[in-house]
Amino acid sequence: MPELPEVETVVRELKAYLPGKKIKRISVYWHKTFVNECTQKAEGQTVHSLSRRGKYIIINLDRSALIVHLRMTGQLLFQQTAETTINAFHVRTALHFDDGSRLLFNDARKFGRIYHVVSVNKRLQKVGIDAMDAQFSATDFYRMLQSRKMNSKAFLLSQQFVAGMGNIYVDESLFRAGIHPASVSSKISRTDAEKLFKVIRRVLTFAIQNMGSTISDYRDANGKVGNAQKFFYVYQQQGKPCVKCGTIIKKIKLAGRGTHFCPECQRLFI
């Protein structure tokens, strides 16, 4: 599933294409993909700006907004003209603009959604603060950890506290911070919590700089793969020696997800 760096990459690219374009029509090829929660029509409205909250892409229009959740295999691909070559074999919805360009929502497994809404905040009211939000501090993060007695992997995966991270960047961040994924969140010290907060920011920033991670389906708005997967330390590295100590990286199931860690380098807080 695309996480914060992948979604941020797509948003940054689409910011160069979409603002100022008027939606001529919307073609829905899979009825569940486009969810209309608005009495306003999106057709005829102009794209004003794009933003992101956690894993959600927000396309702001004149009087409403489109919120895109890529889920597992969703891709937003921009096509400048009908002749532009692009690999999109599972297009579920297409936004046609009045200049002839198109935004394709390609989704092999059909889990992704586009929500047409009046209020973005109402639709995303259960989504926590974005992991890269400038107003989010290490102190805020520590207080959140202290307020919950759950394993750190589950805490970071839950989008209701800190939004944007998934399996990849949670595993990579916990490894770099030296914290075992089964550590109880409320038992993590202030020093270690602040270290984890800084590490999360560095990991996400590095991944954004490398256009995200392509494990299988992720592509950016131009149909290109990311490069951050070339620099994983623990994610999908089970059976290989730890880059720090040489201990074999293990994979267990935690919080319902495959979890990668170094038994030697990552301290367990319980």
Contents of the next structure:
Amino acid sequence: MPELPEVETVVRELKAYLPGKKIKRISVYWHKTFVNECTQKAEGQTVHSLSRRGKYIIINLDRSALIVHLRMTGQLLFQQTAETTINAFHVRTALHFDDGSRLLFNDARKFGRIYHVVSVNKRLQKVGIDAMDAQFSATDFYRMLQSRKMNSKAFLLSQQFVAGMGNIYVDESLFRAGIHPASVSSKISRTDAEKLFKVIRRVLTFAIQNMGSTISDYRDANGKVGNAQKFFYVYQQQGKPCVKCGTIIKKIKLAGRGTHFCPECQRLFI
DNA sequence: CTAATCACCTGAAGGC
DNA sequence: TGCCTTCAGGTGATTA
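Rather than the form predicted on its own that you just supplied, could I have the structure of the form predicted in complex with the DNA?
The next block holds the full complex; its first chain is the one shown before.
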């Protein structure tokens, strides 16, 4: 489910709630959800800060960290008091804080994970630079594209080059940049790579401003849906006319995923 | 290195 | 109504 904008929305909200709270107890209701990779206990530690890298939510504690990945249907829901009504029918893990508030990890499909680690960098060493990282430049992006022969859809979906985009924002970005998803990454021109870089930033920023996209399961930390899905140009728009040229938007399978694009105005680099 | 296919899970939607 | 198939925001392992 959630990609960078959705994860960013959750992190921003949790920053207002969690820092300073002490973890009293952790309840694990589905054993695979909570992966403990360090010897110290998370219980008794205080939340120090929150950050994000790609689609990973990082909850920094005093001496270790919790790394949360929502995968397809995960939700991190903040519950102020035990009496607060909350829609969570698949709670897999709950963090109970000493002031009575809780952070619920709700996840219908059980794909999501919470890793308890000492070194965040070591755990995320295979994750590439965050798409919104200020240090990330169009030149870096062009060099990355040059180094691979994968199709651009697979390239952008892979988290090892640029982290944060998933199926929705890859399709939306490629459409706005006018690049066909089957284009070979190393064949994309410098000009088009720069255009794609700028488009990615714009698409993600817009989605963050709209609190992310809700297709079915995504909810923010307050249980609210996003609004960015109202502005899709190609994702789930198959059969409808392209907003630029009127050609019917197609849906094909590429890199194992449903891929939406305009066959007329997205150029194929081969 | 790259591409494709599973596997992990559940629930919703569509076909018959 | 009910059964069966297909599909879904992701990623990691395995197989060609």
